[in-house]
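Form predicted on its own, single chain, as structure tokens, below.
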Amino acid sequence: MALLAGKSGVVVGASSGIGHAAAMLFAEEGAQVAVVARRREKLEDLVAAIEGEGGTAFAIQADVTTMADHARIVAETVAAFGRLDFAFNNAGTIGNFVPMLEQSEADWDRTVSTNLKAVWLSVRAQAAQMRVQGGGAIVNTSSWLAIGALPGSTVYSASKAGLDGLLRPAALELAASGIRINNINPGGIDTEMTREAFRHDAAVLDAFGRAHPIGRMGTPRETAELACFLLSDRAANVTGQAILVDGGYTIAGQRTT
């Protein structure tokens, strides 16, 4: 049986990368999906692709940094599908990926607003609806940089570490309402955001991929597979966990390359 058969949910940050792959996968696994992002054209292309494969989806253009838009996302999803069984909060920004002394207060505010505050707003709106229904499942996209580091990652790492910190008390608070919440923490995933972080330098990207014990970066689809499992009933005993999907990159110890 399909993992998400009969379920309805939302993918926030669906226009590219992991979010795009997740929306396609969730629909393949039987879900009705509301796809959310800022770029209307990208969303419409995604909806067309899902419907072309026999799935059900609709687009919601929104600014995830505003509380009002999160309430609207939930309301429109429930109006379309009748309920909100799951949510995948994937919207994020790499920010200004330069050394800390070259970053500005505005850089901090933009990155933390998108990567941390927006997820807090998402979870609050989603959980309020799920509590009324009697339960649901939420997955947020964090990062290996919540526990690791690269030159230039100070603000990004702080925002993702905050997201992992938010996770654990949220899981405790929501469990009694039948709501599970987990984070996925991707390592090097071959997305536009990763390429942007490395300034689209092919040699550096290749070396980064080879530094993973599996010998390559991961794919958006592989990452989406973990999110799909965590949102399904097969993960009914999993909550409050930040799970690395990183090809072994964050394993500590000596490296020969």
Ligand code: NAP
Second form
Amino acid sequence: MALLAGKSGVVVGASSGIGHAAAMLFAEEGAQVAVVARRREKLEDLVAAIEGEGGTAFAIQADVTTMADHARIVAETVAAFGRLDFAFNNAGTIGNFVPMLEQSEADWDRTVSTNLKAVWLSVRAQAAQMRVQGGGAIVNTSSWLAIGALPGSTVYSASKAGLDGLLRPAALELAASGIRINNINPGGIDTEMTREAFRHDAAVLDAFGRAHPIGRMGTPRETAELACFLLSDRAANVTGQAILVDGGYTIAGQRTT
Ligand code: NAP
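Output the structure of the form predicted together with the named molecule; the preceding block shows the form predicted on its own.
Okay, now the whole complex, with that chain kicking things off.
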């Protein structure tokens, strides 16, 4: 049986990269999906692609740094589908990937607001709905950089480490309501974000890919596969876990970047 057959949920940060691949995959696995991001045109193209494959989806244009948008996303999803069985909180920003001494307070605020505070707000709104329904599953996208480091990653690493910190107490609090919550921690994944981070040096981007023990960066689709499993009932005994999906990059201990 399809992993998400009969389920309804939301992918936040679905207009490109991992979230786009996730929305396509979840629909293929039987879910009805609300897709959320700021770029409406990209969302509408995604909805058309899902519907073209026989799936069900609709777009919600929202900015996760706007507090009121979190309740609206849940309300519009429940109005359309009747339930919120799962949520994939994947929206994120690389921020300004520069040395710490060059980083501004505004960079800190923008990155932490998107990568950490917005997920806290999302989870609160989603879990309130799931508790009323009797359960649900949530996955957030963290990063290998929550436990690793690159020059320039101070703010990004702090925001993702904060997300892994949020995860464990949230899992304890939500378990009694039948809600599971996990993080996926990707390594280098070939998306707009990665190309932006390495925009000054294609050779370094290439070396970064080859430094993964599997010999390349991951694809958005294979990253989404882990989220799909964690959101499905087959992961019924998994909660509070931050799981690397990084082709062995983090354990390898060797860096060319
Ligand atoms: P991406 O293609 O740039 O996707 C980022 C997504 O987040 C887009 O859909 C973007 O949509 C959305 N987003 C960003 N800010 C938003 C906001 N304020 N409100 C609503 N949506 C917002 O990059 P990606 O690589 O797929 O990243 C997805 C997640 O994976 C991020 O959390 C990232 O930190 C994490 N990650 C990526 C890698 C990697 O190597 N690529 C590694 C580890 C972790 P709009 O711009 O349309 O709003």
